[in-house]
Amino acid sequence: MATKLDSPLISKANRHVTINPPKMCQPIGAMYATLGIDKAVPLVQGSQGCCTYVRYQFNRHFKEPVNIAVTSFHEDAAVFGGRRNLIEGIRNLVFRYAPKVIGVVTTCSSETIGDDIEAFIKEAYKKVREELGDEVAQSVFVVPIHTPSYAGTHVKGYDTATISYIKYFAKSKEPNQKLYIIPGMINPGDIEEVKHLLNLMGVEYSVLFDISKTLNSPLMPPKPLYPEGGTPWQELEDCANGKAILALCPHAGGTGASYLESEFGVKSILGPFPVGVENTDKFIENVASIYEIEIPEEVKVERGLLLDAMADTCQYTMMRRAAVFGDPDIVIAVTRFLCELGMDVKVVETATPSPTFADEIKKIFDEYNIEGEILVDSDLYEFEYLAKEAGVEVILGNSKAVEVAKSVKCPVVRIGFPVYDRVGYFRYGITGYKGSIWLLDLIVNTILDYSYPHDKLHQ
């Protein structure tokens, strides 16, 4: 099957721009896991712009405010360094604000200038042992993540953050029987979808960066310092310890996960992300083959209803055309649904750099007969173009799909991150089956609402 992925619209040789993209910048990632941690506060190590974007980012997906700190680089900093920011500025959160952990992290400016964080952080230890005592120190855990802006992208900044935070954390002691679920950058909905299961399945289980309350917090007088839920930092000590690690993003959690196997012999499982039948499956069956348990009823009943909501909706789905962007993991687990729901997958791309996605991809497509295009680490100007070579008559990603769509002619189901041009998203799980039925029903209402078929109004 030839791609554009072997043939692409513009060799990389000859790009010198890239064109509307859908990614992120590495420290953004690192501060979606930090949030995830009970009563942690990212300190970025950088220019304010690196914090008013992320929480700009952060306030018109999820709805909420998000505590994110900043050491606030002027010229000053960006020239000799930015020791003395970093050491004011741990001394600062530590004696106004009292967080339990302090993820900093670094930016391209203080990657470019050579900060020496961990070197600085040792420093801003000794001054807060100075002036508030040992007791106010040792209560506080200040862990490094170097994330620069001009590597990779968002997946890989959420990734690093979770190892850095295993290493700095994860410690050998008795054994326990937990399943630990490192997320991924998922919305609270999702987290909460796979949470549903594994309390079906009847599984200890911790999830290491849930975002599941931080990011969907009640709003109920007086305010808290900091929002409800959140891992303890005890989960993050004791994950060493568990009976398996899963990752459901590979690209977003692996490495954090193959660490815990490679350091502490923690059994790690990479993904699929749990969205349609097949990689539900997956899911349930590891879980089971972990625990060496029987699957529930209330899970086959589950199981049951999506079938069923996929061949109530077959005539809306079979052949359609479709074209998928965003995050690795999320689109190949959503690219397999599309198969399954009977879709024509023409265009699939993710800006993130991997070296699995195209080969994921492939073997769906080959498993449905499917030729389609695959794009990695690309950009929306050649998605657009290929999807409208393709006629594509729906398109899934975040809200910088409306665009393109426009361009296209077609309808937008909105998934990923971010989506800014609708409210509420972020409380519904597309994982799961009860989320998939959720997403087909988003996906067949969406092609409904823009252009009703009068012929099928009978059905």
Given for the second form:
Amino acid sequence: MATKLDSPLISKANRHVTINPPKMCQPIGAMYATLGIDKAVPLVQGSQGCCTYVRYQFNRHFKEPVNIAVTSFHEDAAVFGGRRNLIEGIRNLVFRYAPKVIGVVTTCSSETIGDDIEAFIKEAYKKVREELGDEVAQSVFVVPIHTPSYAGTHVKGYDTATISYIKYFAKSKEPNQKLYIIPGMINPGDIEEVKHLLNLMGVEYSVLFDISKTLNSPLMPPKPLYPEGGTPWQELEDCANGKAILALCPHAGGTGASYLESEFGVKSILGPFPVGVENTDKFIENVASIYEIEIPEEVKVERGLLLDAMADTCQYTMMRRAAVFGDPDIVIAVTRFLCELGMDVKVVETATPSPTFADEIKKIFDEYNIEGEILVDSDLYEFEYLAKEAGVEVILGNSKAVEVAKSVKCPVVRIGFPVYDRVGYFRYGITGYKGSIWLLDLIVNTILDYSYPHDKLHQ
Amino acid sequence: MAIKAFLEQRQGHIVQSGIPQCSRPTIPGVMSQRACTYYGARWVLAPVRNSTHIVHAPADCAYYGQNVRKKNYLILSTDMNEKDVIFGAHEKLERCIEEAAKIFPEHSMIFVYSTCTSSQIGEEIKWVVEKVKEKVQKPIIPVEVPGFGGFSQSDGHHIAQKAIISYLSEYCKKESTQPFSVNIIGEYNVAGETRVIKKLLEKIGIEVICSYTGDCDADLMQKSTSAALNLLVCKSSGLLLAQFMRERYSIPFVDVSFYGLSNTVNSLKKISKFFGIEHKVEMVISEEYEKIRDKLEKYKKKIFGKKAIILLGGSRIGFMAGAFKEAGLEICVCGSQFGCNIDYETARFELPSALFIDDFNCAEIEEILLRIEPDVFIGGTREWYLAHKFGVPFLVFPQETKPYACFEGFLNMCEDLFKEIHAPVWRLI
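Please supply the coordinates for the form predicted in complex with its partner chain, as a counterpart to the form predicted alone shown previously.
Below: every chain and molecule of the assembly, starting with the one above.
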């Protein structure tokens, strides 16, 4: 696994082969969004592996069971098309689990053979009506989501799912005063933190694709068939009439928000992901200006607590060399926060192709006078090489960072999805002022654990 | 309620006596616990050391395939994009193989996998491999594992074995036979099990040359041809290889298992009989048993008679059923994602009256948990948290940290069972 510094690096741009890619498939993003809807089941139109691998990721990150069904492509389906599989799959799923929403998530194989999902779904409705009656057929919404993995990463998959759902459901009716949030691929803890801030501001809101309860559910037998707490489909219908829509992660959900603005005139705000002082300030200001309200005292106190924590620890964070990788929006936000902490960000990477990522990072680097490498659509081999060369002292990323850190010989701060080698990371958000304090503590404690002697008191 | 009607489709797969129908396609629209052929092949091939693994597919197949049995391995991908899917990516694969050989010159072989997408668009990886072989100057082994090929990961195990066989038959010649030496086939060093088995065999004077693929690289594979005997641990992922080595290198094989005391003892006896060293074995057995006896009795008392469900992969079910019975569990339900007739027959021999389920799915697990109310559930990661939501203790397999094989492993297993079953949390619900 370890890279060699003596042989020169062939950068990803000049190379065909990808070594240790840190990007997941589009379907997992689409399923992430679907699992946030009340009584919704993703139905994977593809091979069993496409479902199994994804369930593993969810199981190990959230330590929760997840309901994901698969239409089980075998050789016949892969050659002649998945028509029979999808029709029978929808019928069986409705029969067995009585879901409210089925998100049909396509895969590479289904897209390559050109399955006409929309037509199959119509046929499936007919079959359900014939076998189970009109009432059952009317009570379930089947939404097609096209996610071939060779055309993007998990971030794009989430984005595609948001626009697919909004296009399917959104209907113009009586306008309401709600603020709608598309969270992106963030943790239940992050969503809780955003809700906490909005509660403090006294704003009426609704989180679309809300996984905060569905992927963090209590142990209270008897277990319900579906976990409580997802976004009801009515909210998806009603989001066309909201006051504003806020996509926390523009790469994952921005398309859905923009569609709502262009089609229904709902004011859309894209990002930034509220981590650190400036980004959270911007989030709060955005919300305050939409509703023309004053920023409440409690919010200001939380901001002060973050600043206090930053002041207390700047001796440990100042000029410390760091490297970050992960989903574009999260990396952009975290990089800004690291700069705010005075850290020297040496390498920043996202594996997701993005037209804006490099510019955004450049802007932050210029602001804080930092010279670091910016990698887009790259792999962990290149990241590891550059991190090693720069001698970074801490790496921020998901569990895939562990092997890199071993080779670079520095500690890891786990952020993003998936984190499967530690427990509980999904519980604590890194968003908002409070979340940023948690992230700051995490970074500093990790550094202290790794590089300071244990018999000294740090004052 | 819904399950009763659904059972019609699945009637032959859930049986109280006899062998369930198996090796059939999964019904579409269920939450299946099965995985794909590619997954099965990675399971077998990933641990081969000093080898480059290139997945000819979109990047995510490599992403998911990087992590096998809770360990990360170096993995390369051709990262197919839309253009590649439309126009083909032969050239890209060719260049990738060449680049990989340059970046990792110390690796002694290259595996090239094809998955769903590359198979569907008709990428001839075998042809590409032949084409670059001369330029690269190291063994390249094509592994054609489209996820939709076959019904479960079990088919991937077979293809992976065939890949190893093709390597052996091309590059590994038999030179001599080394006395008192064995290979272990179908042993993957989960949580250090290979080490424990090796240690035990060393005690009776037998050397383990190569463990396919828990402790394996090109050199060891070459040396493995000189073993006197092959020990077949997992049939699903080892039988073909064992048969091949018997025909090609005239190395006989015996079925063994190191799970559970009686399995371990029987296996040791079988092996020692083959080598004619029975006198050594009795002593080692009693010595090893003495070491764990007191602790084991303590744990066994506490788990005796607990109702259990085991849902595991293929050939494990038979041996594991024996081991859990020995630990004192009463096994009410036994199932497998991809078991074949032989697997179920072995398990039925151990469990004459248990309910057998082939290719179980989430809804069925929920139904069983409600009806049977077991004291412990033994299965894989995907069933883990589901069982917890019902307030049922769970033992995950493959295990997290400690080996379960041989004598000390059996103690570890009983200890883990005790810990799970008697955790205070279950009383607090």
